[in-house]
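Next up is one chain by itself, shown in structure tokens, the form predicted alone.
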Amino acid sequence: MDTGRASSGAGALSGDGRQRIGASTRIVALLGDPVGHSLSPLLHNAAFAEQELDLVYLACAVEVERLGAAMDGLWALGARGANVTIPHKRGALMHAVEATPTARALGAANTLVRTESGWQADNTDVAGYLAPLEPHRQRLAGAPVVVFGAGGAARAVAYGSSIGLGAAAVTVVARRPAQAEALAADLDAATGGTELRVSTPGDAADHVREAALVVNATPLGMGDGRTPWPVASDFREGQIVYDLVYRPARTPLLQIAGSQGATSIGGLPMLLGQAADAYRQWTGRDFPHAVARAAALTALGQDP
């Protein structure tokens, strides 16, 4: 694997500190269709110009059947790395040469690090779903959690869930419960101990009031004003209810979970830590937090 550190250089900064693309600029991309909307970018472009490495991060829309091409074209080019986003999680891990552990449970890759031979496909997800949960682990420690939704960031917490949090059971609360049980049956051996359970929005009240951990991995709470659980009484004080919804940064879910006594997590450290997972791979180097929060913040319209 190329472990090198980005070069840091003439091309890296303008006199006035701003990032500049110069001759020797290698490049770092994010995979998806749209990706308009990442904060991916601002996020990387602030942490390379921090510590000034010459790399530029750009988003590039690209289309389903084109998706081994594009790989292929980074790869040709040089690219330190990539992201990989929606809908190209399972195709980036089936166009890559080799793949992490993480990214082969998951069936599933968000990033692409170059090595000697082609991309290797990792999911730095579960890094990041762990990451804001770091000072509650020992609180967490074995004990039930609830996740709202299905799909692929379901998938993250689930199994972030057992490897990092050793939790004795996940509920996997959907609408769609096939999406649920097919979930559970994919993770079912790389989970452990873990129980993995199923359960409609309808039976889940007695899962909700147990869990130590409620997750949504939904986008409900996304600037529209709903909730996967409206029922305040169903939380409680010390129980942790993470949203990984990060606009707005107080969604509905907190706010009702929050008026309880319970303790909230929103999206931002989330997405912060699966950035700060890739760019250490791409890199070497710690990934500058408190600048790259700052420009996230200042993206969403919240104070720093």
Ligand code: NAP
Given for the second form:
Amino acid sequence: MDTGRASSGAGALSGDGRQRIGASTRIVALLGDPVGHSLSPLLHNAAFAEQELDLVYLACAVEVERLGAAMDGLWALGARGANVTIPHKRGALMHAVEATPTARALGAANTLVRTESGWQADNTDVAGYLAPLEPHRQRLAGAPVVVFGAGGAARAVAYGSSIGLGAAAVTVVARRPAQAEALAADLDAATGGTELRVSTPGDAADHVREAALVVNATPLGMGDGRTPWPVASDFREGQIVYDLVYRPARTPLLQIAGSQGATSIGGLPMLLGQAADAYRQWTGRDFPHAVARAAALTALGQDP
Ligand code: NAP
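Alternative state: the form predicted together with the ligand, after the form predicted alone:
Below: every chain and molecule of the assembly, starting with the one above.
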């Protein structure tokens, strides 16, 4: 694979290791609306510079009705790859010429990889979700999981818990039961050995107490001081509590879980994990994790 490494003369890099854009530089883009909050340009440009790749990552706000034109245009321009985010995750899957089983199962894409004939859609949120759970895989095998939220991230959590962890059951807790039921119905065929259950925040505590892994896939806790359900003495040692929110690093949920002896995982490892999986597919290289993490922590104003 052509990894896009800067060639001498055409170079997109200077001797100080900082990225420089030249005639040979290829594009990787984020397509979404809005995109101004995204950390992806920062992570990927830091990684490209670290590995001296002749690539640049740009965030592009694209209206829903222009997604097809934007994807075709990017491919025609020779772009190496793309990420897609809200509101295009489903549309990008529809417009791609190929899709991985993961993207098909979730009904949504977050990554586009260039092929000879167009874009292949993938969803690296599943790999990102599973990345920080790798050291705990043995104790989570066949265990019950609870996920709060029933949106796109919760789909990745439910699917990943089934395919990657072999969860015995995943309970989807949502304030709108119909949304949780739709998630369970859509993923039922793809999560064969895992029972998908639905519940509401008012009934969540019993499910939480019996779960080995509890995941927050709602925005609750992102600067609002809230938890996804009225948390009491629901945690114990041996449990893992995973909050996909990464701003702040320690959400109220993680603070309470930690104080009751549970292992806590924040959202930054997932953000880095999904970026790493996309990066590997675009460049053929391993993601320079430490460099990207440091860039993210600086941007988030968090301690390394
Ligand atoms: P989404 O598709 O909009 O889904 C959000 C879910 O949370 C929905 O079920 C929504 O229910 C529920 N929700 C929202 N506000 C709520 C509230 N006040 N009370 C109860 N439930 C509420 O969003 P998403 O893409 O799944 O993302 C969910 C969260 O995960 C976000 O905070 C996002 O930043 C985070 N995330 C992190 C990563 C990472 O890499 N760390 C990756 C993806 C997502 P309604 O539909 O009823 O509003």
